[in-house]
Amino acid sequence: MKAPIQGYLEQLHEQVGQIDEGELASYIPELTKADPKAFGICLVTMDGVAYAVGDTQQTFTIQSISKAFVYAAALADRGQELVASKVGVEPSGDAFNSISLDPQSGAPFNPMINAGAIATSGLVAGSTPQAQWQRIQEALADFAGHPLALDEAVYRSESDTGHRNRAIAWMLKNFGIIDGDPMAVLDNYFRQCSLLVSCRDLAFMAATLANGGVHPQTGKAALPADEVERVLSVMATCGMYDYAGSWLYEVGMPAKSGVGGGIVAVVPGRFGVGIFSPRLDAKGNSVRGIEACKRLSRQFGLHAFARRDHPSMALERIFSAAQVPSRRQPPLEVRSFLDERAGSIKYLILHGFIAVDGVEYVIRKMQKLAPTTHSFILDMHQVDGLSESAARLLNQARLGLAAEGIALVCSRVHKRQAILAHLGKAARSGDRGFLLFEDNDLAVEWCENRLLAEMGDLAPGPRGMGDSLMFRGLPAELLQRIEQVSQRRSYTSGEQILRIGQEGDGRVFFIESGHVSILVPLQNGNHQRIASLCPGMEFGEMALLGQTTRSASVFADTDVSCRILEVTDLERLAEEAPKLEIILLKNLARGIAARLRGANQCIQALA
């Protein structure tokens, strides 16, 4: 099954690849080269999986993107402070090549400007220009997860051309900002522009920094936690040059583009984006690069600003029906064929909002379990809340799932307008939609039923009091005389046969055909399910060991025809064959501890 975010990146990269608009870079003559229709978009999770579209393997230079992951390694080999010395942290307002210095200081105000990233260049661990270009190398490796090589020709046409980035680095010489030679600090940042990535190399380096400074998937600290946030902050503030009080109002992702169409995303806990288009708008930013990440942060609700979990904390848990089947009863070769299947019914317990990533979190989990899964159950009763965009991967999600033969259906839900509003949007022309059940117990019989369609012959079907648990090991004669007391009684569908409280009723009730609910009421004035009974059960069993007093309601599923027992008869026939009193006690006994371990079971699951 295709997973439903790789499918609505597709759609994201067609709808926005129709887009022509902007120029290549031009001021670099070897970034004329690029074809202006490449187009890739690159999502990754913080558990390091990659959903990728379009051109994400074609490599292209870094450019100014490195500026943000430079200045990472800056802060963490020279500290917080000596680099807060040397240059700023606030938005100049300017264009990404201007000469914007503070004039008492004469620190750059920002390290995403030239004059702010030449700087930081020459910040980096190193006694020597050598031993730090060999240190910038190593740190976008870190962030990439693997060595990144240098296009030579964009090398040579950046240095031959780069006159303004050279008076630029003189003047930083000039405020004591850069010791040593300023031109082989220069050189260096030529250099860490002129690096080849990828569009997925991107993400991997966005969701790095998403991760807290942790490679997702070689496991390695690029950044040390402490120093990511402030990498993020003069991104969201800076990071997309003179465009970046609107990229944050209406994107709200830390974010840094770069003149070779590269922008990096970032989403902190949740998702690394990654996007190369070289179509280049007004103030250096990629046109389609903007676009989608406008899309993207819309549609997922990735703004910065808007509430979040981690995506994990979206699934609490996951269990089967071998542990918690439905409370049905059925006779013993339709419960040993539920039993044997009972794993492949799995119940996922989902927790907190579900926003995208969360909802990505959890159709993975149910991709991974797939293999051995026929139908799964979605607990909603903890959500507070599910967007519209979750709702629509949930979907697509339970079509894939629906096309593999394994229903999707949710379960405690109910009078949560919001969530149901969004499940119904979700659902597409002349799809039913979501099926929804009230609590898990009728969920699970819905997915042992789907089961049961598979046993053909073996499906239960009338039976007579001799099915009977109560009565396994009992002699024919006996049997038959237990037969010859009892009456028989039908029952329309609805009507209710017993009721919660109901004393002196000294009968027990053994089904023929049908099916009974054993109903409990709760406070709120609903009712809950405690068993569903088939032919070949019994209940009103406690009459036997003295209860007096009807301790739930019995109502009728279907028509249902049952033999009832006045338990007089049975003490009458009792006195005289002591040994059916015997059996009695000990089938009663049995059913009893079955039905004690399965709640056990239950609870064990639960907790």
Ligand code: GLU
Contents of the next structure:
Amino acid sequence: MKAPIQGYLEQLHEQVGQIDEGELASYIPELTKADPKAFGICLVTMDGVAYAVGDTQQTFTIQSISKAFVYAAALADRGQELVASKVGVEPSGDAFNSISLDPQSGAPFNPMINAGAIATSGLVAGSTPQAQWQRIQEALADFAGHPLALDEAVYRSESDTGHRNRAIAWMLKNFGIIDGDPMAVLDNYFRQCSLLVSCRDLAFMAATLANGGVHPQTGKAALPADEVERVLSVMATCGMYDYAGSWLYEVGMPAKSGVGGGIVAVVPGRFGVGIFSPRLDAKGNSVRGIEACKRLSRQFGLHAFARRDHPSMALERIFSAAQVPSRRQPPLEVRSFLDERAGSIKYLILHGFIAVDGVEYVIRKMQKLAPTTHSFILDMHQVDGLSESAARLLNQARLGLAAEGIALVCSRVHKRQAILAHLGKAARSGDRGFLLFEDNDLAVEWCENRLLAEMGDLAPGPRGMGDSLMFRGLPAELLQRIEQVSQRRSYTSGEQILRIGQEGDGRVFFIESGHVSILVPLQNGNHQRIASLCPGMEFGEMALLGQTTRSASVFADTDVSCRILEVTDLERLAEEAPKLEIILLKNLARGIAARLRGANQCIQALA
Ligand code: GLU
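Same protein, the form predicted together with this ligand this time rather than the form predicted alone?
Every chain and every other molecule in the complex is listed next, the one we just looked at coming first.
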């Protein structure tokens, strides 16, 4: 199947390709040699997939687009404060090649006009112009994902004719914005403008900015995440020559264009866009490039100020342990105590990227539920991300709830480092932070234990075989005979008692003391606990129904003592006393029916 987005881009290319307006840039003579018909569109996703249509491999000179990426390198190398002292961030309203500086600070208005860009080229790391050129090349290579070649002819052409830029460089020298030889700095600027890119390269460069500075294919950090916002801000306000205001108004993406006919446009956290079509409008922007971006923005809702997901999307749903209790099967009196209070353990299933607005909504819901809640479990299984500020608010909510005696814990964060880091950072010193559980069952069991702590001394002590529901209604004399043929065996904490797939093991186990967990393996290599059992309960009873292969593994959670009954012994007893078989089967069927009911209830709650 062709990806729908590919089909859409093909259509866009076909429609916008009909536009034949605009002229090739001619003030750099060599640029007039470009093919006016060339047109490519490329869109790159945050996981590095490129959708490309048209002339997306053809190379052209990057020109002014380089300014955004060299500015990024200067910020990374010299820090925001120093860079800001040399180059401002105000849109100028003047032409890109104007010979003007801020009358107050003496600095160029912004790094996207030539004066600011030439100053920026002189700011990147390197103690000689050669070392700085090296740094510029490396920086752009990190954004593109590979080294970029230089178009010697365009470089010579601009170097031979760029007298206006020469004047700008000397002016910068005069005002102390450039320290060293202004002609050497300018030479690097001419070179950076003559680096060759394809529109596919541009799309990856944009995607790297969209992806917090990390190239989505190579995984290399081209820019520290903190600087990305600064670069994008300047692109948003100054990136499109004298069209910057209208561009933000109509397209709403941080972008930069160049007289070579390229445009990079960034949809933060979502896409990088690269477009190439060398016919320019009077302001120096690619005519088709602008039109394609306008349509993309409108049809895909990519404008920076477009309405985002409603905050309520953060909360998928709420249910309680009354619908999905823990898989532990405690003795009846404990179970009924928990059943009465199960509604006070609430699961909140969170969803998507959780930012401040989403978390505010979730917290408001919890406040409303608080009077009837003992513990909240935030199920993070479907959460793609959590902003740092959202984590901070969540943590405040946790502390506030704790003061009212209500627990707030998280489950299924799994190994998502960014979420873990934000949750961890949010906790203040001396506070242990969020309790995290591998799965909801462990979380709900922890919450049940909090309830049980209030119950006092109902915790189950050692039991005998007679406590097993399997032997309910069995005459004492028969029970005694069963006990006589059974054997006692002890297991140490952590020991495996039964292994899934194990064959021909016809034994039934009765727990006298200690706890065991019944586990099944998952595809991802983890285990899912399907039950936890306490004294007075049995496992392995399917052997009585002729099941010879074990369908789950059983581990001792504590030191465990069991009574073990061989099925063959039981069968022998049943031959002498047929009543035994009837009672056993009835009780077994009751147990299975209860479990089925529980499973149905669970499916209903989760559906
Ligand atoms: N190298 C060109 C100049 O400085 C870049 C112009 C541009 O792309 O805006 O004139």
